[in-house]
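What follows is a single chain, given as structure tokens, in the form predicted alone.
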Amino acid sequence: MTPKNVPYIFILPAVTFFLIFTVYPVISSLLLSFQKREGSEYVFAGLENYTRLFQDELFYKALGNTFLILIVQVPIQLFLAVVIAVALNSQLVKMKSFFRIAFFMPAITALVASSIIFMIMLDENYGLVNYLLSFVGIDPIAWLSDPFWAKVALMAAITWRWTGYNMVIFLAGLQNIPGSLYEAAEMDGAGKLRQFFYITVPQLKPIFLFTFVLSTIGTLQLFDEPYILTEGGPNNSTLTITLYLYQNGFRYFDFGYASAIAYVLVLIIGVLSWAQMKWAGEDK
């Protein structure tokens, strides 16, 4: 052992972990997008599969439901995120540490836990929701076995998770910005809004962008919830294209066709957070 030699021997079992966990498996994937099965075997198939794919109702079915929840609950949470941010910088509020663990905390919790508490609190018969809405005279919603209720329970569960996550980081981003800037606008008349709109959201662009990618890649990857909440349906209504490689993988068993959605799927998110950068002007 010699001075040159020893990082590379303290690195040695993170790059093999590295290299059997994460570079084989993705080699791995690739390949099989190419093949398939049959029998016991799997043979090279070429682009079979990603013909299939590009011909597959239900692929198209299940991307348009995980674009419909990007476009329709990603804005409403940052959206949220960035309002309780601002809410909890100001002065005005006590017991900040108290509001900011609280809102952090749906972001720690294990995701199959929180969408069984969902799962029970949206039940059409018994569920806390529909109980608390018979006071007001509604009557109750069948919220995981309606196309569209079922569509916004999905949202209702992800934005509950992830607008505190998110909040957290446009905090940060809003403790960095300089108070000399907002005492300058104040000296100058500027009002609250004016200095939201010509300070605030300017300086937070790069958390904006950070956090938009963020989002889409995770919405793009969207499992958990649409799994145990509603299974996709009704009706494939709430089918997510990761539920949609799920089953193909581990119900169908079909792992090559299976793999042609995931890679599908990483070329979509490149693509996506590539536009996002280079329409925000972030392409440096």
The other form holds:
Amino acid sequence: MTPKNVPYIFILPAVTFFLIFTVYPVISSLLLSFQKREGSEYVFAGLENYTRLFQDELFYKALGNTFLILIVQVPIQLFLAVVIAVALNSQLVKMKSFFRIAFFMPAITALVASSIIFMIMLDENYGLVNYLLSFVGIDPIAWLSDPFWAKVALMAAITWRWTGYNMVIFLAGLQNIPGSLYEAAEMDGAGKLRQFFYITVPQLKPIFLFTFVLSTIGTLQLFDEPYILTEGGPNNSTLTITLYLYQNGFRYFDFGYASAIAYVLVLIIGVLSWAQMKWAGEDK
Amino acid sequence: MRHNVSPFRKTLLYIFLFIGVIVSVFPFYWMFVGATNPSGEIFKVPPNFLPGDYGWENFKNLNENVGIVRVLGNSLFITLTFTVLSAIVCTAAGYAFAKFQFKGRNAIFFMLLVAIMIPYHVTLIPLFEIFSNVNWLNTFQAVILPQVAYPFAIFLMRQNMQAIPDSLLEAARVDGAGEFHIFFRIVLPVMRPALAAVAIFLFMFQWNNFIWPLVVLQSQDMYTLPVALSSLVGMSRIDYGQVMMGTTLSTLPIMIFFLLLQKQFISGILGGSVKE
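The structure above corresponds to the form predicted alone; please give the structure of the form predicted together with the partner chain next.
Starting with the chain above, the whole complex follows.
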């Protein structure tokens, strides 16, 4: 072993795995998206998969559902996470680690498991949630069989799972804000609310960006929850892009079409991530 | 600073936090109640909020139904093998990126960063074809191998490795230590906390991993926990006691793990996003 090849030896296993299981599939998937099956062979089909995709109402529906979740659920989740983080960071609160552990707990469970628990609690006739709602005079809600409420249920399950996760990230960010900033503001007579908007929010900006990008990427890839909770139904109201990709790939074995869906997803994630970074960069 | 906060505000703060705690933790309790009661009890009106003594029955039925003992074993084997393998591969790569200058370093590292952004789902179909071509569908290695070079773990290890002083490595080299000796005897021990955090992250990823095992595993005796659970709720008549026992079994180990190691857990998940 000569000193020159040392780093290559350390990096070799990772690069090998990476080339075989990531780089090759990513390229292969791109090529596949321009192919279609004829008999048992795949043949070049040009843009056929993509033109089909842009006329596919179901795809637009999946796209619309995913973006609706993105626009509604991500802000709610991040807002809740910040509020809880600020509350927990307050000097008034004792038992901080108890609260932190409790709030973080949902983030460690398998999405499949938590989706199943939600499915059971949201049962229309006998579920716990409707039972509790009956005490405040609310009629049973068809959580999983009504197109509107199914979306709400899905968003609730996601919020439950990820709020604590984001809260921990915000909490770490809050602890890095120098206390002297608040002391100075305090002396100038700024109230808690002003301190929140003029110190906490601007100081947390990089963390906001980080959690926002992470949540966006996560939402665009949403699969486990709709697969378990509603199977994309009712009437495709909870069909997401990834679920549609899965159905085309592994239910209808239309690999070319599924790959085209995958690449549209890549494009969307790329554009959104780029826009978010740029927006954050320009604002500085 | 003003310390004379009104007790009213303090109470309000606690009420808010406790409501949050109940919302976060109650589903776990409910899962435990379901797992220890017969199926019918879960949907009784008014509900039974107390754990029962039917847990063993549910476990036995679940084992007859999906072979849960075998499934647990599968999950454990796959997850542990993956975690060890991936931790080694990613740590070695992170070390190279952090502590050596070499041709192609920045290009490869940039590729890894891009890979973090690319949705995993893009690779599903070609991966399926790869494993189909070598006749490895429905095998453990097909579940384990694809994510071994986990870009995020490499990134994390690199971040942490940068804290190792170069002088330490140089001193060892001057003393005549070989590169592997340095890596295993000096670098790894120093990196223990970071390694633990990354290992927990990898463990959790694989233990909860769903879509790829769902695609590649085809027979019930090969299922991992999430796949077995999803097959249970796909059945026409669902025995909810069994299902809740299944979710409990998939959650309990990781929960115990979490309670014991919550500091490393959280730092693994924060992933160097925030410098603490």
